[in-house]
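One chain comes next, on its own, written out as structure tokens in the form predicted alone.
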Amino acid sequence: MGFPARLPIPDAVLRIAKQLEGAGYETWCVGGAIRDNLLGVENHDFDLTTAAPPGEVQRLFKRTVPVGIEHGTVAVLDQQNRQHEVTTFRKDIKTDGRHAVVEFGVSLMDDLARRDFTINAIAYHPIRHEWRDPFHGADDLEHKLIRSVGDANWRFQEDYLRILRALRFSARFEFRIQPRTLEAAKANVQGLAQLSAERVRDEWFKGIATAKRVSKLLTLWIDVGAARIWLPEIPGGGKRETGNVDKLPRDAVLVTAYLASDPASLLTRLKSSNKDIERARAIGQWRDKYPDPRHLPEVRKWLSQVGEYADDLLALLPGLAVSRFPFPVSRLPKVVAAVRAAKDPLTVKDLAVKGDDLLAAGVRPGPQVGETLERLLAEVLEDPSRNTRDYLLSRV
């Protein structure tokens, strides 16, 4: 793959590079934006690597954020308050597979040599329009190959998360993982157990969002052994219709809940938010329980029970085998839309009477009030025309 004469560097990034270079510090563009632009994928989020120490970057620019200063990364804010990451040339001097101790004051070559894959180890000088590609990443882009920089075993042992990154890039770009790199990933997969749940979750979620086919990402996780360690609720034998996962929206919680036998347990392990865990729990509870769209009372009752999760369950339908249902479940979204358009009452709050009305009618205070409201709701779900004050009080 030949290099273009120039890359479309954003003005704000170019200004930062010129200021650093003007102060005598060699500065290059690196990272995902270089890779993506060479692939023809739009990405204007250019990161910079520089000979300037972190403290000098902070001195040269008035508005900075120390986003990862212990690893040499300072974000410089532009006039629109967008952050542009500037990282000092560095190399790892000690690592435990999760965290690295880095040394500054090294060369661009040292910095590129510590990166994970050749396709991410390409540098471009935004002012002189020069290229540096010491590990032939451009060739690997042309041949659609994920290959570690240097020794793959050592690269993965420096940070085991790189195994998951290899799977994500493979699924995103539909690239093949080089045999030695794949062997090293499998050999070191047990190291994934050392990672924090948050980092693993972020990789899994990013993978779902960016993969050409989620089914490919899932296959890679299973084949390498990562799913066995972090996603054991997703059956390797594909007991659920995992082949249809590509028909679902790219919603990480929704996809995970579709795939897993116990979605709430999986997302709890990944330390997801309580909101995401409860959402996954509801999807797991109801994903096999759909109403017959030919029976409106049944649909209304289902909507009342599933509440805010109805849209998630409808979004799952394209991924479910229609043959498992003894009724035309594909009609359900249209029927639900009609029920909503009619504004049929679906909850106790929608009833024409309230708790105070029941107390005035002689219902004893306490649990009996709630129980009576639920019974009245059941009648209204059968026939919405019953939702009048006179009718409901007559039933009380």
Given for the second form:
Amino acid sequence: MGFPARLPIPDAVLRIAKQLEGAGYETWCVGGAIRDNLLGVENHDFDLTTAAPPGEVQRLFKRTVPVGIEHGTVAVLDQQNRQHEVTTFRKDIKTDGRHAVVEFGVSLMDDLARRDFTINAIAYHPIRHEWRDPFHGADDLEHKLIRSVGDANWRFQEDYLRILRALRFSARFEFRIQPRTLEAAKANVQGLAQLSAERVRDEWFKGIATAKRVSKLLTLWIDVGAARIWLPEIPGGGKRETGNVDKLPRDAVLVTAYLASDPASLLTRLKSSNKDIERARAIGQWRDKYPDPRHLPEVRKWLSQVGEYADDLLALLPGLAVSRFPFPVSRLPKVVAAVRAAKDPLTVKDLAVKGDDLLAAGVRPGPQVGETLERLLAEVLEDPSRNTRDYLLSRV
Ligand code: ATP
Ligand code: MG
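If the structure you just shared is the form predicted alone, then what does the corresponding form predicted together with adenosine-5'-triphosphate (ATP) look like?
Starting with the chain above, the whole complex follows.
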């Protein structure tokens, strides 16, 4: 693949590069944005890599944020308060598969050599419009290949997360993983167990968000052996139906809950937030208990019970085989919309009587109040026209 004469570098980024170069520090654009530009896909911010040490970057720019100062990354704020990451040329001098001790004061070549894949190790000089591609990343872009920079075994052993990154980029761009890189990924997969749950979760979630097809990403995780270690609730053989995963919206919690036999246990392992775990648990609990859309009271009862998770359960439907259901489940979204439009009462809060009304009508204070409200709600879910004060009090 030839390089374009110029890349459209955003003004703010160009200004930062010029200031660094003006102070005598070599500065290049690197990483994802260069790769994405060459691929002609939408790209985000241009990361800069520079010879300037982090302290110098902080000194040269008035407004900075030390976003990853221990790795040499300083974010420079532009006039619109957007952050632009500037990272000092670095080399990893000690690694243990999870963290690296880094050394500054090295060359662009050293900096490119510590990057994960050839397609991520291309540099472009935003002022001189020169290219540096010592590992032939452009050829791999052309041949649609994910290839480790250097010896794949070593590179994965330096940081096992790179195995998951390879899977993510492969699924995102529909690139093959070069055979030796893939072999090394499989051979070193046990090292994934050392990673922190947070880093693994980020990769899995980002992978779901960016894959061309989630089914492809899942197949890669299963084939390489990563799923066995971190997502054991997702059966490799396909015990649950997972074949329609590509029909789901790109919501990582929803997709994970769809795939896993026990979604809450999976997300607990990945140290997800309690909110996400509860959401996944609800999806797991209810995904086999849809109501018959032809029976309105059943739909109302279901809406009342699933509460805030109703939309997740509706979003899951395209992933479920209609043949599982003895009723026309595909009509459910429309029926739910109608129930909502009618503003049918669905919770005790919607009832035409409150706890105080029951007390005034002679119900004893204590658990009986709640129980009575629940009983009244059950009647109203059967028939919303019963939701009048007179009727409900007559039933107390
Ligand atoms: P994305 O589109 O996901 O942001 P990206 O390539 O920009 O893709 P980042 O995680 O933002 O990925 O990292 C920026 C660059 O830093 C990468 O292109 C790569 O050169 C390098 N890099 C990131 N993580 C690693 C890693 N674990 N090992 C080696 N190099 C890495
Ligand atoms: Mg990036």
